[in-house]
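Encoded as structure tokens, the following chain is the form predicted alone, with no partner shown.
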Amino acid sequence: MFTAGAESLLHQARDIRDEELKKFCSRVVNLLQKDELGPDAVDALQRLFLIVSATKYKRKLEDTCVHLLQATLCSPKCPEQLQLLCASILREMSPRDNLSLSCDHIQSTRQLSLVASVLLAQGDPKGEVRSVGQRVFRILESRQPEGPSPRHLLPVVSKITHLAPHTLHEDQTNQLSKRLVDWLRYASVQQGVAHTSGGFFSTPRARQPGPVTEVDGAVATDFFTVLSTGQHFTEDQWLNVQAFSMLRAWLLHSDPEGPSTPDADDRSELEGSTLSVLSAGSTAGHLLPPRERLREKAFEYCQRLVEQSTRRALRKGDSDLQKACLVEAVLVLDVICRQDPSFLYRTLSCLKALHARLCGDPARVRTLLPIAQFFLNHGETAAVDSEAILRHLLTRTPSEFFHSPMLAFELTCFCRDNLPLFGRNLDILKRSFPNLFKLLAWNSPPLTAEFVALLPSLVDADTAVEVLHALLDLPCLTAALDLQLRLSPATSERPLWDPSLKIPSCLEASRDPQFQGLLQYLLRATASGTTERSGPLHRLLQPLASCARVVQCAQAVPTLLEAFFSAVTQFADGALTKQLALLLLERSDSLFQVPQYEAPVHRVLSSRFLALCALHPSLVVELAKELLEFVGSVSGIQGRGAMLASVVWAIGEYLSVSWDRRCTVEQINRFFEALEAVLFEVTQSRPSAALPRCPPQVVTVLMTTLTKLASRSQDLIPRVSLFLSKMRTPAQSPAPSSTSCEEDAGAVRTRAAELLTLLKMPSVAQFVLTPSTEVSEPRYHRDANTALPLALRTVSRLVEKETGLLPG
């Protein structure tokens, strides 16, 4: 972002401690105290400034040298220059409780606007925006020829509307609106005249100024714009491009509501009329308010710009410009029409033709945001479909240009923002969840909160397994991404993935047919209503693993799939909660392989398992030849325990008549005998490089869950007290390698103690291992008469005399 020697100066300016700053403000003061004001006072006030805004942190001056800042911004005979520094320096130590600075006796417009960006930087805790505020209107409201330019106070003013909109009195609006017609509307075509140094060829013969021109080098015919061209302009030019720029502001400061007047509607419809659409130039003129004459040349200002958007620029700026002014002023027509109807007929036709004309366009694909807004805002009103409109922004703009942040982040909001517009569109929005997670996958950091308030919205029934393969896949997304780039033709001169990686091997194997389908398929542009294998891809992106975009996607990922689960618990039914066990238990082993990616999703996984359990606590009989194939296999016990812990868990807790009529003895004892079986195994293999030690918890959770289900049938309680038996005896536990193993061991050999005991008494096993759904309401918790205190606390005793007889 920042070019090498950037980077240093920063990196010298926030490494700097407390006490080399104080001695720099001594300089300052210093220089700052001397009658001349030269090049060295300049140097340090830039270092100082550097210094202030390097870091977040807030720096601490001496009041000396604030003093002696303020007095310098203050000081009519300082340079310009100086000015700008103290008032930016100023700035960046807001708020500050000791200022002096007031704006009351300030004539020069250009130190009134710097002195006043310093005091509304402090907030409004001695009422400094309404002073401020009656201080420029003062100044706006002297219409002295020869009197102080207002260029410089109207961003002063704009800001003022922001902090304190009622702070203006209603006749000060009205005349600034006024004035705003004026330099909106009534600037000079002629460019301004060369300011020049004297001498011997500063004659009355020197070359007059010619008119302003359009951005493709002809002569304007019309009024002057922002868009207008010139070698120099004049004072009235440059009040025309700063009316502009706070126009859509100060609009929405001066009328908020729209236009109050009881036949409002009834001009909405005459406007409609070919008649008016005719006369509708003759009808805006002085006798208009000051407020509706304001949106009248402001509605003929932006028609100007849309007009001068379609002439080729000759210089790159001024293509730059085109398109930024084309994007405020879809924005302000949106406003006028908000406030007022009447524009809205004679706007439709204007946007819908450059709509068409913009599609072909990718350099100004960012003006099709506003223009979508336009339609979202006044579809209903103007019985405008704005399907199509939606339909290609959501289709080709995220597809085409996820790799803009600008766009991706500005898309991302307009989808978010407007979901209570979409109406009937939403599912537009939900279909095209592929081509937003694009935007996702390549500005994951920046856009993941985004999207976490946007993923509800893009989640039904319909769509919820898609997304959670979607977002299980999304760092694989970015890897897609990024190889999509490498195979496209360049965009730009400088890449825009990663050059230090090179994949030689997966560029090769992306062009065999049998891996474009898959890719296709992650990269597809709407929902499919299917899903594909993602093992192939897996192993195809992997040399793009380590990449550092692909890295920061990964670590987005837990957070979306909380979002998503929260939401989705909201309206999933039983078969859709059968669903997505089923894919959890099938994508915990089967992710990217992206470092540090898999514990943090399989926390989350396991964690949502157990929450879709207890939503539907039927899944453990329904799902029964699935999760006796999960715990059959130990393979990866160590990547996947929290899952395995999870799974075994809710077997314990929901495999029970009590919970499902059509849970079956056998269907315990074969789970007991998978589990028996895993437990062994997890237990008796010794520790190595290609089978890991068993996390204690699993051991914990598969002792804990083989006694819930010898509790339930009884048969099997020998076979587990003889198990737990061996498990309580150190001699039969794997020699500990450090403290934390012997405390993990001790961990088990307790808790077998205390299965073991439990087992000694069935009935009370069976009470406490599974209880009745009755123990949940709160009176069995409250009530120390009723069964439970009385069994917990005799559970308690003999566990407590059970453990004390343990050896060592």
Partner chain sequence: MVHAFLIHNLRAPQAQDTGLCRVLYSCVFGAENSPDDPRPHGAERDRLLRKEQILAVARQVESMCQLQQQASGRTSVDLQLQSSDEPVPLHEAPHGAFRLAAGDPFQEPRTVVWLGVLSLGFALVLDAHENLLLAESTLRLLARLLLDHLRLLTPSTNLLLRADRIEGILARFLPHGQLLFLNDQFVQGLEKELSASWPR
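Having seen the form predicted alone, can you show the form predicted together with the partner chain?
One chain, no partners, no other molecules: that is all that follows.
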């Protein structure tokens, strides 16, 4: 518990000054030098640990103190509690330059393990990892029956193979592989004896322990595994557990290159040919080299685990362990088959049966993932079609289990990590995007980053439009899933939805068949190729819009939209770009009304609309009718200021003959009239509570665009000039209420003046406002005859000279 007392303790530990620390260190030294190390020493070391670990900056401990800690750690008669504390303090201070710890003379394996934990935390500047490894292997090779138990050493070995696999020699690896075989396959099947200390009432002859049992209580039918239970365990049974726990990492280490070993040619022949004949049985096991023998025994172990997992465990903990063992067994089988494809035939039949059994078990749905992974890895080699398995995984699982955070995470990572392996099956993944979006909609915080990476592969020319609609409706999907959960019978004790939010109107309205159709569409499992208007659904689900989960999902959408557009612009052609641009215009005013959702989405949509137009400039002319409608329909400008600004800017930029030959003067005039009407409306209407002041950016963009259009169709110049001169004088608006209003008005007036000046020289205006495509060439700016700055300087000098002669 983190109470105020704990907070103050932490503060004290962090704020302790150097002199106090020095005194405390000498106290620790005194306590540790005594013969009897009592609770005072323990208490002091606990405090020392807190002092060292509470701050991320270095703590200067006296050298004598550190040396004494090291000595205490290595001393054979020190109690375990103190050893643990010394090790933890030394480890907390790591990495440390002047550590003089060595594991060479330590006899107890438990102590050696503790010292190793300190040494391995140094980051290996002096080859500590190698020296620890050598010492550990020397002990392992000694094989004394009463000697130190290897139980504490196996995790150290596992860590070393992870940190520095090159420090182990081949013969050491082989030696350990042989011992692993013994521990895995030949552990005792009798239960261990209880370690009873003597005592007055203890019987001199302990009852003979019986055989180990399976998790369902039956007597064990075959060799000992991690799923075998008993009252007490023997040492080799402990080693069995350790050996299996490190098995996968060890197999990967002992054969890192996989099949590309000297006899790879033989193996590659095996891959293509009939596997059944060549790999029928495991014969003459003892004649195999250690690596191959380990694989064989590991294979038998995994098969036994698969068989043991069919039993009904009596305890919940064991039932959870069965699932973890299934996953591990399949992962180990995957490694074995990668290293030696001759195991494939036996494994495939086993896994197919396993998959069939697991499909109907909802409690074990997470174990389907490694099986699917196996078939993706080996499907090609074994000429087995992984399509059915993938289809089941992607079309059924997400709809039923989207609410489980761990499954959603694992399934998303599975899709993302295996993208290169999908091959022909990538189509199934693409078509299942609605199902995958359910995982994202329900669990958006941890999965957003994964989906940003996954999106480019889900989007292609066929699905792009549907995906964009789905992304914009993602918060609506969250609400729909919530509704679906409330309507379906409860599957767990605690409700999966937010019980503090009550929505009787939604539940009532959802019985309407029209809404049911729309809901079913939103909750579809695969891409349908069509789109439905989701507007009515937004109204139905409105009560859920303020639900925390929906809001979290809404916050993720802008990022996903950016990822979508980055992907789409890689391959979109003219037709698709046109469809997407239209979609942006349509959807900008029909979004699910989640608090603070609209503004960020509008920002993305407006900037992406401009980007689409930049890619295909003729878009403006092609969509002229729709754009006119859009501009004309803007009445409540406050919600769509960003979209309007970018649409108007696009019109100004690209509605010209230089971008598309089909642009006509009539079109320019029509746009001009529409925009003029909008500008009139926004500037003449008085700001009130219902209609807040129009952002000055929108006003200036409108003015600039009108000027641009006028420069192309010069009959319009007088109208624009008149309008602009009206804008220059302060409008009949009420007194500005803040300096920002004054600044805004000032900016508008300045822009109006600039544009007016520009229009006085129509050909210059055309040159400035409708530059030819050569503007992007550097030569255009360096050539003294065509450079724009030069032209502008000339013009302004001319204008200044004539200012006195012109009115206004």
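As the structure is a computational prediction, the values presented were derived from the model and not from experiment. Residue numbers count along the first chain shown, from 1.
Of the two rigid parts that shift between these two forms, one contains both Ser607 and Leu369.
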